[in-house]
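Encoded as structure tokens, the following chain is the form predicted on its own, with no partner shown.
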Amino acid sequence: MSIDETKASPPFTFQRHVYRNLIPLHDTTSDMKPSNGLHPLRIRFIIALLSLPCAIGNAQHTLISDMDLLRWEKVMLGVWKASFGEIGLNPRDYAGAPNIEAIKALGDGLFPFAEKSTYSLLSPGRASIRLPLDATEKIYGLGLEFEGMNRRSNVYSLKVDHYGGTKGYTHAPVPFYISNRGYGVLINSPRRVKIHVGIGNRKDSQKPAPIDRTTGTNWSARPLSDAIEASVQGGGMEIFVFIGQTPLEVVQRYNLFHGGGVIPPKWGLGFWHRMHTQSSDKDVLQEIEDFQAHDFPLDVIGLEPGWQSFAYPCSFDWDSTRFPDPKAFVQTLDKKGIKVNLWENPYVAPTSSMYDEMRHFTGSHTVWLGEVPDYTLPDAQAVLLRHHQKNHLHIGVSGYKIDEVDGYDFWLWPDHAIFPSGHDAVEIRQLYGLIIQSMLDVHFRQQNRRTYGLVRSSYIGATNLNFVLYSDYYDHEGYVTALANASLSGLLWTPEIRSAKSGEEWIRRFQSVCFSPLMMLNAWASGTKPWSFPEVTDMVRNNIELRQKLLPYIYTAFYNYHKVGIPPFRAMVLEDSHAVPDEMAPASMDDVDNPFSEEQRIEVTDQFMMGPSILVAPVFAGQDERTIVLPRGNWFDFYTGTFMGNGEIIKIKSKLEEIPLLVKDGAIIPMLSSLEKTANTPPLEVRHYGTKENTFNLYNDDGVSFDYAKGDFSITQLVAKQGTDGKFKGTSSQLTNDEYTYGPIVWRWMTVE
């Protein structure tokens, strides 16, 4: 709802043009100075000041004129930009370049705000904006969050930090929000953005009439506001607006604006196991034998702090007692088809072999008594990359887990720290994880070698970077909410498993992990194995194998992430057909659940979409049945093809061995028939569900390089079509070269009338 400028009174300018330019009451230079030191003009000013309350009362509805109108320019189809002041260290410098052709393919649209309805204010020490908000709009996004989905009627302090009680303190507080009205707003700033989402009414805003709490009805502790207001401590902002016919298109445009999503190496979508921190090379080799003995697949071994000669801070050098011959160790694993991922935090110990060279490019404060490199400096980046290339990457290490770039204030450097680049310490902390991701990503791309890693913090434009977020937070339901929320901000998130209190919790957590962007057991402290709860070991194995068989489907979903910006794992609010059934309408006010009658928004946070057609509904320990909200359209059980419902809420009895997977009508799901790694062209089982005809363009490439960017990939078109006899028939054809085609295809018709 925009502000009607035609009804505005003459501008009330005291605060902006008088108060900020006060002349001292005592003038020691003027010839007109009276004997008491007060200038006559100052006396008149004092009289005016005493009459100020009356002036405020007469002009309280015109305060908006204190702000400047934002001036928007269209930078490409469906994308507008406004800016004021200076933003400092630009986060977008560490993002990918826009995929302009893919953005063009989304088409164009109208700017979402009315003329003269968007404002900025630059005051000493703070920059702020005000954007219109309709009373019924829902707002989503604002980065990685573990609670809820709709951000309306709350205040968020978007600070890179460990997840805590303050809303917005999280690992990736991306200042990008999406409206269900088909637009999104990015506040591009390296500073901590504080955003009031439809909360906090200006005196001159359009707002409902007050309601007496004692005698009235529907009183609200958080009255609706007609605006979103955001501010930073700093000298300015860039604001980008993205439009789309649907919220999904808005997210697509945002992702493509930052280069499009990643395509991980195929090994990155396999099973990861992180060793106990004190493990040696012999321990790792024994662990691999144990995996083989228990018939569990293993694609990546993660080494935790103990691989280094010094950790917290880090030496980044191999510990010679645990790993006396790192090259032989890494290459031994490589021959077994297992990649090595190394844990590190960025802080350089005095014992590190790169300490003397790096210390010239570090900040004024230490973390765990280790130097903090200023990675905005090319020289600092060069020191790290030379060291890592020589000691890790050259011998075959696949990538890194970047820890401790999100931590509490009492761990990391203070806001007043000084860095040699001259950049502000707050800005560097907000962007530190993003900068390190970008640095490593560029290095791997230069070698035409894909990586897939883990990181504890991220920020604007990370869509194109080959890293997945993780956390010490361990609430299972919160993990699933985070997985869905991440998709709204160009992020990937893994609900890693570490430990469990029972076999039931173990298998339930494993199921969530298996249907996420990175499938990992992180046993760095627990020492757990996939078979640690024998009663569910076979179930765990079956779920891992199902995930691996779905590789052709999931890999294609990541290709679509890269090519057209559709998140491979995404929140239900991005489904075009998603609508909340009437029976889930908000409850009225009561004195227990809703004592303040605050605006309630129905949120589906415990289910999400994987790829174009599969709805994933994790089950949590203790649940005998599972409620699932089905979008419009027919939905079928993945395992049996049984019809499950259409645009309704269903309840199903939970099975311990299965995570509920529901599939859209007409879905085509390509799967590996075998997990044998020896096959160059593995055979496929292609499933079709429901009664709709459909087409699926199956993507494949070499799985390790960036040659796909030069057109070196294959697209196989799978078509399910109904014949004149009413029976379905499946066909396949090559749309591109056939170098990376799969083997023989067997069609399986899952739904039988």
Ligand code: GAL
The other form holds:
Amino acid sequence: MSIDETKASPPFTFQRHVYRNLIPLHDTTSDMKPSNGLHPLRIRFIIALLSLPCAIGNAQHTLISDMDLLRWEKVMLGVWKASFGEIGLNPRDYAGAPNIEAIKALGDGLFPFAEKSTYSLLSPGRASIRLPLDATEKIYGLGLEFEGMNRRSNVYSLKVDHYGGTKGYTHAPVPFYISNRGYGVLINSPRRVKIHVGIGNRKDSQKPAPIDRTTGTNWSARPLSDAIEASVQGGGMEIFVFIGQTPLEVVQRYNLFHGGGVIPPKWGLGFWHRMHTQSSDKDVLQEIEDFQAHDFPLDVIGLEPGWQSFAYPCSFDWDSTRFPDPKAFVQTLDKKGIKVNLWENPYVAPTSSMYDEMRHFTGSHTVWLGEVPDYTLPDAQAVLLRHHQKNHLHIGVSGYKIDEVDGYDFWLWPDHAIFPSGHDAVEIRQLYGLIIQSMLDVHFRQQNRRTYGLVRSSYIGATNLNFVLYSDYYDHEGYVTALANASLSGLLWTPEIRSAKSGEEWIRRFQSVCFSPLMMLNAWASGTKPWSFPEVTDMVRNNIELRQKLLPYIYTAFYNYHKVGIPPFRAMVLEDSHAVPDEMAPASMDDVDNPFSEEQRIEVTDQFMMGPSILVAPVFAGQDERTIVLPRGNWFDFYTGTFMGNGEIIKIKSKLEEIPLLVKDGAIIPMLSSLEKTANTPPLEVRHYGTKENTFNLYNDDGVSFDYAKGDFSITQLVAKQGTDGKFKGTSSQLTNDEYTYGPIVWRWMTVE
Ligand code: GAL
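One more: the block was the form predicted on its own; return the form predicted in complex with the ligand.
Okay, now the whole complex, with that chain kicking things off.
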């Protein structure tokens, strides 16, 4: 075909380009001969010949049957492991040790995959796996996500990063997924896992027949695939499979495998407030007075970067003009019952008093011109801990807010950075937040003192580290979804409140934060106070007080997180009765009748469970009504005890002063009767909802130490039982010593007479 260049339309321009490129290789008259005198055609032939073995090598791996079968070893009841190649820096080295007894108590079960259905492949520079997935399976998890629940038909690049942009770039991208068929898979790798969740069909897989888009119906841009395939740039991975009768049990097993959940110190479950970065000790004292004057509680004061003499990078040393006597300052607050939490990022400023010691253990690149410690080195950890002990912890600082351990590529170190330990920069970056949490956690445990802090990145196995995730992202609905999703990966999340455009938004956000793992106002930049919107001030106070009164219930939920792995705040997909009927037949998890079923395509992202029996359904600014998806069983209104529905979707009119709370039939909810601080044990109001008999084991301990691990705690059993006269009666008894019991108990029957 001849090409008339003068008439060439734009598509031809492309053709012409190709044509021109080809000319030298075909044109025997061309003088573009290489200097070695070889004819270009011959060069082409040689190149083709040289690449032949490689092409054949790749061809060997184009079929599933060419992949290696994964070899599974049962490592514990209901837990299997397979591995291939070298994984590199092992994330699980920074996680808690498995609670083997608690895992045993969950019982055993069958390996979820058929024999010869799981594969691995090591190809140059990449390790990959392929695990089966059936057409109806729903997949949850993959760490801290702000959108959606079901991860099927998507691709996630699980990279520790500031949230946004690429799917899977988030503060805690945990490569752990849960199937509604009752199993979970952890890909244990320090590398960025790229995971194709039921998407991308291999040519020899079980796949649907192609549909002609022009004439056919049901053509799909994402045809269903029969597998989950994942890969890392690296030389291998470990894979763990956890089973359970229900998705909740899978999560429990995962959590217990990493030591069980945290029990925060009691003060950590109180009210947190962060000061402006330029605040001084005097400003803090003034702020405390303002809180008292407005009758608002205050349990933790957070100091933002400016408590230091230099920040971004950090000196980690007190600024002597703003805080001339840090010890006296921390102790003054302590006497008022207020803890101090310090903000820091890990990057060491040349002016830091630990710089000279630390600079021997830092990487090739800087962050904000501060040096980046290689905390995989015990020597680097020792420098930090020595410094922090002397300057912060020994004077009573309660913990940290570890910022900037995620960060965009243009902030943090590049993938090619070099660290003195020899560990790869990508691996160190993926694990950085986890490692820092882990070393601080070990420190606090050694002091027999519980901390509760904040961190902006986390990873595999963070379940028993006393830290809560937060973000600069500020979408209220996204925050609620994140709270729910966090529970699927052994994480805790705070939907912190910073600012609002109206009193309505202020109270709505406050309500969500009051029903979360960490109740924090982070308004240091905006200067907004809990009382800044007078029209809702009383409502804000009442919501905080309700959360405070619920402490016995919430604290017990955290104990169960620790003991049996049940997340205290959790996604609705972990609620047994949403997926299975009361008799708990695991086979019917996809029951079409239930409101969560795939058929009805309901993604419940805006409500979650708190403790065993409270369903929290936050309302967002602008909503004067909302729908609530009620799992099977009778549900009652928390405030009035009235029946609300059973296994259905209800619509409620929202009241500005209340966050909708729905309670399960038979729920026993122990609450403090009063928030007055008394010398005696606090009296309790125990509420009962619905018409079912029930038992609640109420946990309590000293609230500050790890002595509970040695058995130093009390359990009071609360029983609601119907007498022969049909009337309900409440009793309580001690199952353990009575060292940490509550005062007199008053039962309140919210539904029955
Ligand atoms: C941000 C952090 C905020 C605040 C701020 C202080 O990175 O997410 O919560 O602490 O730094 O400069």
